[in-house]
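Presented as structure tokens, the chain that follows is alone, the form predicted on its own.
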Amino acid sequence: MTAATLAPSCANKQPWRFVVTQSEDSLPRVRARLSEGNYWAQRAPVIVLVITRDDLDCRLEDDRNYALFDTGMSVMAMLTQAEAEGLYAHPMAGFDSAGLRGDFAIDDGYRLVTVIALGYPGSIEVLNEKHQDAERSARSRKPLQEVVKFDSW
């Protein structure tokens, strides 16, 4: 988590907030709110809720609100550090946001940006066939999208 707190942010405002769940009380509440596709995260010993609010960061008059951008950089720093320490850190979008907000008394002004499963790699055998194939295959990314060029460049 130290790497996440050291991430850059606009005017060093650090708009990210983390709700770290690892107890026998909190983990089942998070696990119950994950989508079916995130079944594999049921085994994670730590799950982090990432939240922010626009007013915690720079908000410029031309509608540039930095809270989400800066929170994303913080999450990326956390993921990179976890990988360096031999952990898996996997952000997810598949969760019941309203349910988690209620379960953890997250104020209405906050956005629940992502949920991150964190732990050591487990056995591939607990994954379904689709996910086993994905784990065994080479990682790939879509090609870079077209870059818009302006005449003045």
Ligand SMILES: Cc1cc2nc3c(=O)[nH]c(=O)nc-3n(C[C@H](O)[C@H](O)[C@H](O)COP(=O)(O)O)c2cc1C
Contents of the next structure:
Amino acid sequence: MTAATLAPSCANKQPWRFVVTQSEDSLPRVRARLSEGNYWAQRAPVIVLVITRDDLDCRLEDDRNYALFDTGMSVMAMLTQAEAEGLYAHPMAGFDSAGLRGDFAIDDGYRLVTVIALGYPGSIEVLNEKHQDAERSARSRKPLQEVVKFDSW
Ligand SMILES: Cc1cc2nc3c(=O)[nH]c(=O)nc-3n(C[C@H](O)[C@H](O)[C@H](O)COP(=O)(O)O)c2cc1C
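Can you return the structure of this protein in the form predicted together with the ligand rather than the form predicted on its own?
Below is the whole assembly, all chains and molecules, this chain first.
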């Protein structure tokens, strides 16, 4: 969590907010809101809700609202720090957002951006076939020439 809070942000506004669930009371409530495809996250001992509000960060001309961008950077810092410590942190969009908002009394002004499963990596055997294949394969990314354009628009 410290790494996440050390991320850069516009004018050092630090717009990210984290709801860390790890108790017998809170964790089952988050687990119940995860989508079926995220069955593997049921085993995570900690799940972090990431929220932010546009007015917590710079809002500049040309629709440059930095809350989501800066919150994303703080999440990336959390992910890389987890990896460095032998942990695994996995962001998810697959959850019942309205349900979670209600359960945790997250005000309408906040964006519920993602939830992050956090823990030590478990056995690959508990994953379904598709996920086992993915874990055993090389990471797949678009080739550089597809995502880096030079004078082409
Ligand atoms: C915003 C966001 C939402 C994601 N949601 C899910 C999710 O609900 N379930 C899941 O298994 N992975 C989720 N992921 C992980 C991506 O699917 C994953 O990063 C991508 O497929 C590339 O796989 P890799 O990072 O293992 O190489 C999410 C990642 C991000 C950044």
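Residue numbers count along the first chain shown, from 1. No experiment lies behind these values; they were computed from the predicted model shown. Rigid core (definition): largest C-alpha set, two forms, superposition within 1.5 Å.
Once the rigid core is used as the reference frame, the Cα position of L144 differs between the two forms by 2 Å or more.
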